[in-house]
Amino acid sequence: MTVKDYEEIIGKRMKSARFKHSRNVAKEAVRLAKKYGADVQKAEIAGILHDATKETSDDEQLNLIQRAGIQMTVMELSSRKLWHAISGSAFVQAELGIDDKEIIDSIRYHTTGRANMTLLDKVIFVADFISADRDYDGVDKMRKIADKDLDDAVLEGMAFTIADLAQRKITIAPDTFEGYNYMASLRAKK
């Protein structure tokens, strides 16, 4: 499948606004893919399916997931706000017939991060902090660190989750705090 079929699969799945954000997220990771050296096609369609069950009903999604093998943790469960990355993880592979893991992953992991993030990993997960259409508090420096060193800016998107979210009194993904760790980790030794 090209990027366009994958766009007008998902552009029935969603509302304008979602699926400008995510065209708006796939432009912006082939922007960091070549800035980096990440695979752009890969980057391309992982950022145009990043969302595709953003806006899928939470019966499905649990269906996705359950059909998928994915067992998710207590926390996961009580988060809602992550299921779209793992069910999105498993519609890929199932509705759309993605085997790549590298897409996969970077689906799975674009909203919490992880320990050791593969480079396509880090492009989504800062291409969807930077896409043209976000506005937050805080973008400007983020698109600052992101044109400067691509670590620097996953680091800065795990702290501002960890932040705003600790403020917020929400869970917080264990593989948010184990892929701050990791990137602070590696940026101590820089």
Contents of the next structure:
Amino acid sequence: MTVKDYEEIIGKRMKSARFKHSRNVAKEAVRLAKKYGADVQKAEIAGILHDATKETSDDEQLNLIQRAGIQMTVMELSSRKLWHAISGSAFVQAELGIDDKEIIDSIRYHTTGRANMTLLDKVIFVADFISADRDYDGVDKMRKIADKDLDDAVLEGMAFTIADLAQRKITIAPDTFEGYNYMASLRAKK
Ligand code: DGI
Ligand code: FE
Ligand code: FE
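Form predicted in complex with 2'-deoxyguanosine-5'-diphosphate (DGI), following the form predicted alone:
Expanding to the full complex; the earlier chain stays at the top.
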């Protein structure tokens, strides 16, 4: 299947605003992949597909996750916002026949991050933060950091998310903490 095929499939699964976001993330992921030496083709595919199940019903998402044999933790189950990353990774495998572990993982961890992220994980994580449609306070700073150092941008994004979740007294997934600690200790060594 080509990127065009993927676009057609996910275009039917979401409203136009999210479809636009997906295309913007793909575009940004391609730019970052070229800049930092990641696989450009994989970046485009993972970018377009990263939110594939974001507008999918809870039942269908749980079904996809179960059929993929993924056991969600109690914490993941209780954080509805985390489901789409997990179900999305299951969807691209089961429904689109994608078997590339790097693409699957970059979708799986695009919301939380994780310890020891691959280059593709980082590209998708950061592209999601700075895609053309993003306009939160601080996005300009994020874009500037992303143009200087990819690891710094990942750390900045993780710090931003953790601060935001803590401020709102929302649970924070272990993968999010582990990703943050990993990147922060990496920087401490630099
Ligand atoms: O799908 P998008 O909207 O493009 O972006 P995303 O997949 O990064 O989702 C962002 C949302 O996920 C945002 O509301 C914060 C939330 N989130 C990120 N990490 C965690 C989290 N929510 C919980 N409960 N725990 C996390 O660790
Ligand atoms: Fe997402
Ligand atoms: Fe997204």
